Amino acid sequence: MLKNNVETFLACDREYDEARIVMFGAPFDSTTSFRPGTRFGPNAVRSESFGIETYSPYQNKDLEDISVMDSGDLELRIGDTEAVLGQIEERASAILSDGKLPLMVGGEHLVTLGAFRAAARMYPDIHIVHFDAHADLRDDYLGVKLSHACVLRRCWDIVGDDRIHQFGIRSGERAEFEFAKAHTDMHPFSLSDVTELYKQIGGTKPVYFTLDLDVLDPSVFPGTGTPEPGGVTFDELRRAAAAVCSSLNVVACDVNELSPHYDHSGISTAAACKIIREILLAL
C-alpha cells in the first residue's frame, strides 16, 4: 500500500485506503527536444500549492472535502527511457487496480505513455482527450521513437483511429497534421469544441485526459520548455479542463510540461497549481 509523501499537494493528505484519487509525480525530462527542466515540475507544484486556497469559487468546492492522496514522486531510472515508462506504468496500474483514479504530474509529455499503457490495459475501449500546443504525432524524433514529440503517436499505436481527441494544437510538422486528418480527431488552435465531446464519447466510455500546460499562451505560462505563441488563456483552459473532468468518464489523468525555472516570477507554477486544483475538484 502506498504511503503519504512527507510534503503533499495542498490538502491532498488522505490515507491511501480512503483516497479516491491518488497523485504521483514523474520527474523525467530526458527526451526533451528543446529546453529541459520539467523534472522539477512535480516538486514545484507541490511546494508552491500552499500559495493558493483549497476552496474554488469557480466550482464552489473545497479540496478539504474530497479524498485525495499525494504519494510523492517516483524515483525514476534516468538514462533508461523504457525502464522509466515501466515504473510509471507499474504505479498507475497499482492505483487503477485498487479502483482509484491516478493523477500524474510530469515531467515531460512522454511520461503519459507509461500511465496510458496501464489505463488502456484495464480499459481496452479507452479514449484520449489531449490538450496541447503541439501535435506530438511524429513517428520518431531524430530517429528516436520514445520522445515527448512522439507520445501521442505511440498512444495511437495502442488505440488506433478515432479515439484520440486533440485540442489547442498550433504547432507540428506538416506530416503530423496530415496524419491527424486521417487518424485522430484534431481541433486546432482553440478549446472551444470541447463541449461537443460528450456527444461524441458519451458519459460512460473511459477517458484518459492528458494536459500539456504549454497549451496556454506563453504570456500566461512562460515556464515551459517549448513555448508557442497563440495559445489559450488561463480561464479558457480552466473551463475546458473542468468540462472534460465533470462530463466525461475520466479514469486517469496527467498534467505535464511545467519547467518552473524559466519563470522566476512563479506565475507559471501558480497557474499549474490552480489548474490541478480545478481538475481534482471537477473529478
Second form
6 protein chains.
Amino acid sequence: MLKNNVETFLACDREYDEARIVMFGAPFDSTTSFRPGTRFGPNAVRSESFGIETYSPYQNKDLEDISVMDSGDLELRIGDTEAVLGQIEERASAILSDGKLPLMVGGEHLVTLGAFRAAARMYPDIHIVHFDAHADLRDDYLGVKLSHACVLRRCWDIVGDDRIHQFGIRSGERAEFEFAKAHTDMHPFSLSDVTELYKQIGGTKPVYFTLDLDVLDPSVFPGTGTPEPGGVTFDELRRAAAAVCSSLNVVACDVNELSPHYDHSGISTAAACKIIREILLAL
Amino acid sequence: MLKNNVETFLACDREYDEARIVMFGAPFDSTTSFRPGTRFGPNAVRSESFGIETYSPYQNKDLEDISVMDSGDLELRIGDTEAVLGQIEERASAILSDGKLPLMVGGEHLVTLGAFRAAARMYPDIHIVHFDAHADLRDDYLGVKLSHACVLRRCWDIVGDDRIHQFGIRSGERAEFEFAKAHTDMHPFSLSDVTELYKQIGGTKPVYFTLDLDVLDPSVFPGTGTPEPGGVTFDELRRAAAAVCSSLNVVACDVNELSPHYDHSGISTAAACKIIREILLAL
Amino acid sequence: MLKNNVETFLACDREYDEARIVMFGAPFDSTTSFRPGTRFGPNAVRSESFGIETYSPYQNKDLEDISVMDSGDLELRIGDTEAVLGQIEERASAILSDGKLPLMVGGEHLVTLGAFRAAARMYPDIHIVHFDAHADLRDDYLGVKLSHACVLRRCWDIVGDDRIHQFGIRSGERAEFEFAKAHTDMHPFSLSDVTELYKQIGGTKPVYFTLDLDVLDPSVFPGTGTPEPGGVTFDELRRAAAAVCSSLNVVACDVNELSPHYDHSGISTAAACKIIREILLAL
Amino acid sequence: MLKNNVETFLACDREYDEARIVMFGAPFDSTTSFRPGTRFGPNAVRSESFGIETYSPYQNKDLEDISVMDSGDLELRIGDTEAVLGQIEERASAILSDGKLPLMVGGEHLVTLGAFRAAARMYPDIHIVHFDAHADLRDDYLGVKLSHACVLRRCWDIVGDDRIHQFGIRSGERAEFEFAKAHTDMHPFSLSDVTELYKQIGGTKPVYFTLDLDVLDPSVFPGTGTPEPGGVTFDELRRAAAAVCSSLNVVACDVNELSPHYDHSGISTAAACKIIREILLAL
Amino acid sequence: MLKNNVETFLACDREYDEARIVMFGAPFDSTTSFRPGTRFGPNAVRSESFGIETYSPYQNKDLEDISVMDSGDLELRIGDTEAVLGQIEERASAILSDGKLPLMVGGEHLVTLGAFRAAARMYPDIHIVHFDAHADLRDDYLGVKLSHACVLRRCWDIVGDDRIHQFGIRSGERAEFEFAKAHTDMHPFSLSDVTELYKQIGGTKPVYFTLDLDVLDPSVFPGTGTPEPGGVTFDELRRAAAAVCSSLNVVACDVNELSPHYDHSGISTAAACKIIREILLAL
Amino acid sequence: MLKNNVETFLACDREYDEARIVMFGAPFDSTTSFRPGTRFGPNAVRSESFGIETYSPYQNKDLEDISVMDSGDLELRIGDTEAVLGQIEERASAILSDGKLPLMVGGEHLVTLGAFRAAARMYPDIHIVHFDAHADLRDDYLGVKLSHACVLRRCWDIVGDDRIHQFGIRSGERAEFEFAKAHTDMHPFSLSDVTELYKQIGGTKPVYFTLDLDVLDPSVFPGTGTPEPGGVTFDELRRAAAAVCSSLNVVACDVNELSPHYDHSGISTAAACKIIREILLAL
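Pass me the form predicted in complex with another copy of the chain as well; I've looked at the form predicted alone already.
Shown next: the complete complex, the earlier chain at its head.
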C-alpha cells in the first residue's frame, strides 16, 4: 500500500517516540514592524533542506545517525498574539515533558516568548543565550508590549538580571543599550566572546538558545525582515552556535527570522538549513 | 527659503482646509492569513503614481482641477488589532466631521472596519458597495473574529441585512455563500450588475464603497496577498468603479489589498494608482 | 503522542485505501529545451494550495466531500530519462490496478509518457485529450526522441491515428502541424471545440486527460518553461477542463509545466492549484 | 576551422547582401522619465527568441523561408541624445539606400525619431502608423524637446497634419489629446479601426510603422518603462500589426519599449519576440 | 487641523532654518553606461530608512539629537545633462551660501559634478576625498565628456593635480590608472590608508567627500549599476567614512550609485541608509 | 557593407587562426539534482561582460593585448547525456589538436568530463586542480553515474590516485570524504594551500583546471544551483586562480555552475566575468 512521501527537514523523519529532538515550525509574523514574511520560514527550510547534505565535514557527524522528528508546522491563530503564544507554549511544554529537546523554527522572534515560557516553567534557573543583530529589549513598541522588538525584555520579565547573554547586537535604541548595561550580559558587534560562556555558566545550568538569524551579515542572509548591515560571517556563526550547543546544557532552542520571499536566490534559506543541521549535530 | 518637496499621491497636494477629499494610508496587514505585505501598499501608490498622468481621457477630467489632500500614512500600533482599528476610525471620523470625503488606502481589508465604523456612526442608513474576489463573510478565522476574512461579516454586524452589495465574488467557504444568500445582496463572478445599483438604492442614500483590488484578475494585479484566478479585467473594474462613484452618493471609500513586494514589475501598483485616479475624478 | 502535521495538497489527506483519486508529483525537467524548473511544480502546488478554498462556487462542490490522497513526490533518477519514465509508469500502474484514478502533477510534459504507458496498457482503446500551447509532435528534438517536445508523438506511437484530440495549440514546427492534419484531431488556438468531444467519443470510452498549463495565456500563467503569447483565459480553461472531466470517462490525468521560480508573484501556482481543485471536483 | 556560433534573432542569420529586411538594435533609454531599462531590449529579444518557433501557424509562413539579417546592436553615445539620433539615422539611411527594409528594435521610443528622419528624407510623402498606450505628443517634457514623451510631436514637426495615424492611445496630458484632435488621426483605446487604414491611405503610400509595445495590457507586457493598465490583448495586437504590415506599403518599422529587467518571468520578451516574428512574416 | 505626515529620511525632519545639514536627492541616471536605475536611489533610502534605528551604537550618537532637513528630491530635466548639472549646482550653492552643509543622495555619480562646482566656487582650495570601485577618470566615454565614467576627471579639470584622494579603486582602463599616477592621490583596492589623510591635509582644509557606494563588495551592495567584485566590507566602509567625516573639514558630501530595483532583498538600500546615518552623525 | 556586430565575451573577438585561447559555452544542466539553470551561464557571461573593464589593475594586463576567440555556445543534445559529453569532447579535442588552449564555460559541472576526456587523451600524465564547494566524488547519484555529483569520480576513473587536487571542499557525503582521504589530494574549506601546488607538481606537468564557482561564498555568488554557505571570498578565489594559471602548466580549463536566473542582481555573473578575465590574463 502506497504511503505518503512526507516532506520533513532533511533526514528528520523519526517517529516521536524514538526522537531525542523534536522540531516544529511556528509560522507567525503579525507583530513584525518592518517587512513581514517570516511565516514562510519553516516551510522553506523544510523544502530547501534537500539542497544540503546530511553529513557535516566540520563536525564529522551525520544527521542519519541521530534521532530527530520534524513534526511540521503549528496552525496558529493569526491575528491573536496571546493565543498564538499559548499554542507555542503548549507544544514546547509537551515536548519538554516527554524529556525531549524542542527546536522551534520561526517565524518572527516573538515566538521565542512562547517556547521560553514553557522552558522557564520547567527550569526556573534557566539562562538565555541570544544571538541577534537587534537588542529586542524595548519595553513596548508604539504601545504594544507583545512585539518582536520587545521579546528579550519579556523574557527578562520572567528571569530577571544576569540570566540573558546577548551576542552580536549592533542595533537598538539608546535606551535598550542602557538597559542592557544594567540588566543583561551584552557583547555587542561580534560572537567572539561566546567561548567565555562555559567559564561563566558551566556545562550543567539549563540554557535556552535563541538564534535570530539576522545576526548574520545581510550579504549572507538577505532574506529577513530587518536587514542590518555589518553582521557576522557564516563561519563565525557556525562556530559560535556549535560551541554553545556542544559545551552548554541546551534544553531548548529556536532559530528564527528567515523571511524567504525577500531572497529569490535562496541563499538565506540555505544558510538557515545548514546552521540548523550544525545545531542538531552539536546538541 | 527651501521648502520640502513633499511626496504625495499624484497632484493631491492641497492643504486640508481647501480639500474636498482627504486620502490617508492605513499600512496594516497583521491578520493576513496567507501572504502579508499590504502594509507597503499606500507608500507604493504614492511613489509610483508619477508613472501615470493626472488627466483621464476616459472621463475627460484632470486631477489638477479637483481638490484632494493626501495626508500620508497613519502610524499604526502593529500587533494590537483593536487599537489599530481605533486609530483608523478616529482619522475617518475627523475627516467626515469636517464635511470631507475620506479615501483610505490599505493595507489588508480589515482596515475597512475602522473607517466603516466612523461612517456608519454618522450615516446610520449607510449601504456598502463591495468589490472583491473573496466574500469575507466568515464569522471567525481559526477563532479570530477581527480578521481580514471576516471584515464584511463584522460590517454586517453593524448594519444588518440587505445593506451590503457584493460584486465579483469568486471565492469563499460554502457557508459564506449560504450566508450571502440569506443576508447580503451578492452578485458573484462579475461586476456587470453594478449598473442596476442606482435603481436599487438611488442617488441619495449614503454609500460606503470598499474596493478590494483582488477582484481584478491576478494577471492584471499579481501583487496581492491571496491571488484568485478568474477575475475581472482592468476596464471592467474602471467602468464599474466610475459608475458607483458618479451615480451613487458615496460618502467614504477605500481601496485595499495591494501588496507591492509580490510584483516586481510594478503593474499592480500602476493599476491601483490608475483606479484611484479614476475614483477621485468620478467622486 | 505528537503526529507529523503532514503537508498535502489542500484537503487531499485521505489514506490510500479510502481514496478514489491518488495524486503524485513527478518532479522531472531534464529534457526541457528552453527554461528548466518544472521539477519544483508539485511542491509549489502543495505548499501554495492553502491560498485557495476547498469549496468551488462554480461547481458548488467541496474537496472536503470527496476522497483524494496526495501521496507526495516520486524520487526520480534525474539524468536517466528512461529510468524516470519507468518509475512514473510503475506508480501509475499501481494506482490504476487498485481501481483508483491517478492524477499526476509534473514536471515537464515528458512525464505524461510514463503515466500514459500504464493507462494504455490497461485500456488499449484509450483516447487522449490534450490541452497545450505546443503541438509536441516532433519525431525528435536535436536527435533526442524522449523529449518534452515529442511527447504526444511518442503517445501516438502507442495508440496511432485518431485517438489524440488536441486543443489550444498555437505553436510548433510546420511539420508538426502537417503531422497533426494527417494523424491527430487538432483544434488550434482555442478550447471552444471541447464541447464537441462528447458527441465524438461518448461518455464511456476511456480517456487520458493531459493538461499542459501553458495553454493559458502567459499573463495568467507566466511561470512556465516556454511562455507562448496568445493563450486562453483562466475561465476558458476552467470551463473546458470541467467539461472534459465531467462528461467523458477520464481514467487518468495529469497537469504539468508549472515552473514556479519564473513567477515570483505566485499567480501561476495559484492558477495551477485552482484548476487542479476544479478537476478533482469534476472527476 | 571553427566559426563563431553567432547569436542572432531567430533564423535571421542571412548575409547583408541577400537580406531583404535588416534588423538592428538601438539600446538607448536616456530620456526615459519613469523607469529606464529599455536599453536591454534588443539583446533580450535576440537571446530569448529561441523560446519560440520560426513557423507561424497564424500566417502559415516560416522565418526560414524569408531573408532577414540581424545586424546586432548599435554602439550608441549614451549621454548625448542628438549624437545618438544621428547614429540611428545613419544606420537606417544606409539600409534604406540599399533598397532594404530596416526593422529597428528599441530602446525607448525616442529612437524612432532617428530612423524616421532617414525614412522621411527618402519618402517625403510618408505616413506614420503608431500603436501606443501614450500619445507622445508633448511639445516638451520639463523643458526637454528630445524626449520619449515628445517623439510623435517631433515626427509631426517633419510631416505635419494628417500623416500620423495613432491607435490604442489611452494616456496623455489633456493638451496632447487636444493636439491630436487638431493635427493627427487618433483612434484612442483600441486597435479595431486599423482595418480602415487601407481605405484611407491605400496600399502604395510609403508607411513608417512604429510599435510601442506598451500598447499591450501590462498583464501581457509587464516589462516596460511606463505600464499603463487597460491595454489590448496579444491577439488584438498580432492581428492589427499583421494587417498593417501586409496591406500597407511599410518601408521601415520599429518595435520598442521592452524593458526586460522589470519582468523576471520573461513573458514580455516572449511577446516582443513573437510579434517581431509575425511582423517579419507579414512584411 | 490635519497635517501631512511627510516622509523624510529617518528623523531628518527639521525646518530649513534650524538645520545644520540639508539633504536632497538628485534622481538622475541618464549617462549610465551599463544598468540604469539609480534615479530611484533617493526615494528608496527615504522609504526604507525606517528599517534602521536613529541611534548608532558605534558612535553612541542619535539622529534625534542633531539638526538635519531632508528637503526631498530635485525635479530634474531628464535628457539634458548640462541643465541637470545646473539644477544641482544651484541647489548646492543655495545651501552652502546659507552656511549649511549639503548632503546629496544620487543618482549616478555624474551628479557629483554639479554639487562640486558649487563647492569649488565657494572653496577654491577644496580637496576631494573619493571612495569608489571605479577610477572615473576617463576623458570621455564613447565621445561623451559629461559621463558618470568621467566625473572625477571633470572635477580634476576644476582643481588640478594633487587635490583628489581616491580610495578603494579596483576598476578602470589602463589609461585611467596611468592618469591617476600622474595627477591624483590614488590608493587602490582598500580604504585602509584613509587614516593617513588627516596627516596629509589636516583638519581645516575644506573637503568634498564623494562616496560611490559600489566601493562596497557586491555581496553587501548588489543594487548598483556596475557591480565590481572584490570590494570592501560594510564595517570597513563605515569606519573609513566616519574617519573622513569626523577628522577632516568636510563642507559638502554626496552618497551615490544605489540602484534599488536591482536588489529585491533591499540589503543595498539598508546599507545606504545606515552609512548615511553614520555620516550624518560623524559630520 | 554592414557587418553583424557579433556579441562575444569582452574583447575575445579574434579569429580562430590567430587565437591562443578558445572559449566555448557548454549550456547543459540536465543532471542537476537541486536547481537547474546553469545552461544560461555562458550566454550571461557573454552579455554581461561589458559591465567590467578589459584591463586588470591586479595583474596590470589587458585583454586587448592577448589573443582569445569566443566561439559561442555548442548546440547540445539536451536529454541525452552521453551524446552531450561526446559533443563537448569533440570540441575540446579540436582546439587542443590545433595547439590552442580550450576554456569552457558551463553549464553544470558534469560538462568537465567531456573536456577532460579530450585533455587526458592528449596528456595521459595530466593532473586536475579542482576548486569547488562540493567533493563531487560519489560513485552514483540515485543510481545515475553520469551526474554532476559524480564528475570528479568519473575523472578519477580515468587518471586514478594522486592526480586530483581538490580545494575549498565543504560539502559531501561521509563516503566522499573517506574516498578523498584514500584517493585524492583534498584540502577542505579553503584555497590557501594552493600555493603549495607548484612545489608538488612543478611548472611543466600538464594541468586541467576546473573551477566550480560555488566554491565562492553564496553571498558573493548566489546565482548557482546548490548554494553552500561558508565559502571563500572573491579576492581569495582571484588570487588562487591566478596562482594556478600563472605558475602551473594549465593546458585546458573550465569555469562552471553559474545559474544566472537565481540572481536578479547580476553580481554572480559579474563575479564569473571578472574571474574569467583574470584567468585569461594569467594563462
